[in-house]
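Coming up is one lone chain in structure tokens, specifically the form predicted alone.
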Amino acid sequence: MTLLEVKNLSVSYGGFKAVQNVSFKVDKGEIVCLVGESGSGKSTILRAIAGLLPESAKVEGSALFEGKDLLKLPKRELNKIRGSLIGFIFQEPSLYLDPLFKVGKQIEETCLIHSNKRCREKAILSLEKTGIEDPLRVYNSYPHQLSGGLKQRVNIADATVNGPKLLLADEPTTALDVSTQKRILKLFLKQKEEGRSVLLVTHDFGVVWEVADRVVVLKDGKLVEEGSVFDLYREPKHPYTKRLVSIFRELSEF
């Protein structure tokens, strides 16, 4: 069953078209990866869905989430959905986390926006679910006291504290070492096991191969190919997809 359906999405800034007529869907319990190089429009799509683009952006098309068009909702109603039914995971958690407050209180704040029940307990449990060995210590830590991998786990804990149905993840493994990256990717697979859907942005086909059910390949703001991860790996059709897969195969041989 489809949870999110994006139809003919276009985003422009003045005369520059960042995204052009992109359509795809995300089913319940599915991980879909938006893959492409920098400037392909993948992060712009994610932020358009979440309502996080600047006011200067002109957005056209639709993004139907459980029948509601996120692009047409009043800001107040969209804010209710974002954080409760939809969680957003940022690329760089250091920029997202407030250095003046302990991370546990920040997760609590996300919970309190949508609920006033047991938010401290929910925050600690959310940290524990990310595999953090000492969630209470992390709860009582400031962002600067945590490693990059722990900050990203906090980011995921914050995005999932209210039990959303859909996670939007923008390059969540960038700048992490290989072992930490694998642990973070396992968390997304765990989210899928719990019945959540994930729309994940990446430029790394290795990440795609690890977690994706389906792949949407973007180039210069346009969708150039879409299909299951196995079909795209075995028989990519578009020259750009072929190049991405070829690079991944070469790196995998080392």
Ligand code: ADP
Contents of the next structure:
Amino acid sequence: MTLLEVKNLSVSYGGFKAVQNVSFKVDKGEIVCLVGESGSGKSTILRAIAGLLPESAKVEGSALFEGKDLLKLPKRELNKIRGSLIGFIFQEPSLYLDPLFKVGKQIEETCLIHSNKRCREKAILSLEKTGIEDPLRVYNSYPHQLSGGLKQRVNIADATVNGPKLLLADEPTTALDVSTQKRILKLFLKQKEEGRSVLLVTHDFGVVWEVADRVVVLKDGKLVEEGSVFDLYREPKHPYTKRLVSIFRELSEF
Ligand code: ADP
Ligand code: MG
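Now show me the form predicted in complex with the named molecule; what you just gave was the form predicted alone.
Starting with the chain above, the whole complex follows.
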């Protein structure tokens, strides 16, 4: 069953076409990886879906989520959906956390969008699930007191506190060490087990092979290849995908 359907999405900044006529789906319980070189439009697609593009960006097409076109919803309604049904993990979490508030309170605020029950407890639990050893200390910290990796985990805890149906994650593991990265990937796989979905932007081919059901390959803002990891493995067409497969072969020799 389709959860998200992106149709003919185009985004331009000024006259520059960053994304051109991109269409793909994310099914319920599926992890779809969006890959492509730097500047190919991955973050732009994710931000367009979440309504997080700057005002200056011109967006065309549609992104249907449970029958609603996210690209046409009023901002208020979209903000509400983003807190509860859709979670967003930023490539640069420092920019997203408010420096004036303890991070635990910020996660609690997100929880309050969705429910008013036991939000403090849920926030702490959500921090714990990202593998943070001392969730209470982190809960009571201000963003500037935390390392980049911890801030990224706080963002992940925030994005998942309401058990969203769809998680949009923009290179969520870049600031993390290998063991924490594994933990986060497990969290994504658990999300999938529960019938939830993840749209994951990543540069890391190892991550693709570990979690993806399907892969969408972008180049210069255009979709150049799409398929199940299995199909791509058997018959990669695009040079980028061929590289993806050769790296997987290298990895599996160990
Ligand atoms: P990726 O995430 O794949 O690296 P982006 O979606 O961030 O790519 O960027 C796609 C293209 O759009 C790049 O050429 C980038 O320079 C440009 N771009 C991204 N954001 C903006 C913006 N706010 N204003 C102008 N150009 C932008
Ligand atoms: Mg990006």
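Residue numbers count along the first chain shown, from 1. Basically, rigid core = biggest C-alpha set you can superpose within 1.5 Å across the two forms. These numbers were taken from a predicted model, which means no experiment stands behind them.
S.K.: When you overlay the rigid core, is the Cα of Tyr139 off by 2 Å or more between these two forms?
M.R.: Shift of 2 Å or more: yes.
S.K.: For Asn21, is the C-alpha shift between these two forms 2 Å or more after core superposition?
M.R.: Where the cores coincide, Asn21 shows only a C-alpha shift between these two forms that is less than 2 Å.
S.K.: For Ser246, does the CA position differ by 2 Å or more between these two forms when the superposition is done on the rigid core?
M.R.: Yes; that C-alpha moves by at least 2 Å between these two forms.
S.K.: Just grab the Cα shift of Glu128 between these two forms for me, core aligned, in angstrom.
M.R.: For Glu128, the alpha-carbon shift amounts to 3.1 Å.
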